[in-house]
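What follows is one chain in structure tokens, specifically the form predicted alone.
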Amino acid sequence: MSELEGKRVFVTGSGAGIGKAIATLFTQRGARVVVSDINADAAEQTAAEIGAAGVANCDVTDEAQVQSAIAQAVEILGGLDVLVNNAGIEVSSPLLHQSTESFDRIHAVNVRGPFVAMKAAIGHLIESTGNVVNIASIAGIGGSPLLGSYCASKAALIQLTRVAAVEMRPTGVRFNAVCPGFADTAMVERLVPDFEAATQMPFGDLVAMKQGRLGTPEDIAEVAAFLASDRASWITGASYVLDGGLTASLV
């Protein structure tokens, strides 16, 4: 039996990208996926693809859509034992010279998003004794030029993880938190050229140098995977660094 048989699964931002490398995976591992994400078109094309339990859309920054999509898919799968929080933004600035406004996108897309989506299915999770995987980052971990308040955000997420982790260890509810360096997505694409002239090197060889090469979404669907897992079962309040060992070196 694969180890996410039976699984009932809700991922957020799972359209493209890392999300959908994680409902692809755990589909394949024997899970029962709802697919979620703000562009309805990607999502229906990933549920199709896949063959998930169903597709329940929602703006992660609106309380009322993630309530009503966390229903939805109770619904569809006759309860959750696994959210997934991987929606999330990007914004490329020096910190001090970005507006008020895109600093609140950020974080209500990625501080806000996965508390209020952990609020909405804490009920039924506790009823399943199941669990959290946030997708956060190492730019959690490090601060990085042009990323401060997507680092900041990063770092808030896990925190929340980890006082989540403690406060519901009593309901046997784990929270855990997988943090990936460089990966080879859209997210990643964008910043390039702003990081190629902040740098003054091409981004390539600043990989090659720092993580040995760009991860994949599916280097972390596998990671989310295990956490998600019965073999997890001890595992809780963690933050698992993928990064090719970029946040391990001094040079």
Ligand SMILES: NC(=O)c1ccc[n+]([C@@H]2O[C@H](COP(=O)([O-])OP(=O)(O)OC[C@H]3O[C@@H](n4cnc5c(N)ncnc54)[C@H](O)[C@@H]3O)[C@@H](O)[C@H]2O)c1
The other form holds:
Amino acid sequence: MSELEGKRVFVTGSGAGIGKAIATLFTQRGARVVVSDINADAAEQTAAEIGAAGVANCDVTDEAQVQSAIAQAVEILGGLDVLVNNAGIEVSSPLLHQSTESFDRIHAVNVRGPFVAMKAAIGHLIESTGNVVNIASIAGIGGSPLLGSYCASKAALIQLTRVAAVEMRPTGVRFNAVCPGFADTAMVERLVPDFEAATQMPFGDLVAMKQGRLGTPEDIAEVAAFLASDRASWITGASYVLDGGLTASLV
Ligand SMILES: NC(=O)c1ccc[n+]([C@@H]2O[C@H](COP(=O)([O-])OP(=O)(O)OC[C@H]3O[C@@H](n4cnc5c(N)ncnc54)[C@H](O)[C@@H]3O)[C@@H](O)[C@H]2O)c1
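Show the form predicted in complex with this ligand, please, the one above being the form predicted alone.
The next block holds the full complex; its first chain is the one shown before.
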């Protein structure tokens, strides 16, 4: 039997990048996936490419949209076993020169988004003894120049994951986070020019030195699939680092 056979899954931000890789791999492993994104065309395209169970779009900053998308997913799937909070944004800015509006925006997507989605999904997850996979980042563990508000938002997401795991342990619902290093997506492409300017180093050299190579969206989807599966039944409140050794390294 496939690792995720019959699992009913909702993935935010799955029109592109890591979310799309998660929706794809989960489907290949037997899950029925409802794709969701703020970009409706991207979501439709992903769903058509992978043969998803359906599409239920939302902007994760809008609580009513999140509630409605999760209700639609439950309707399509007949319940919910796994919520993947993947939608996230980056902002590249020296922390104390960042506008307060931009600071608020990144937290609205990266922290408040998963929070409202977990609240909307929890009743269904209790019913199925399901689980949540939150896509955090190594930026939630260590500090990086230019990513101050992003680092703060991902640290907050790791903490939401831990507290939800502890509070919900009696229900059997599991909550875990995945903390990737730099991976090959549009998000990192957008960051490259600012990183090169700040470090005075080609980004490829920085990546080679710190993490060996860029992660692939599939590397991250593999860990998410394991955490979402019954093979991880004793794992909750954990934050899985996958970064080619970046956070392990002192030099
Ligand atoms: N790429 C990396 O190196 C990396 C590393 C660590 C963590 N992450 C995290 O992985 C997740 C996915 O990142 P990615 O690299 O695939 O990014 P991406 O920018 O390539 O894709 C993000 C997707 O999320 C969607 N999205 C953006 N804002 C949204 C919103 N408000 N509501 C719903 N959907 C929205 C976008 O339309 C897009 O389809 C993010 O949470 C990111 O922080 C990425």
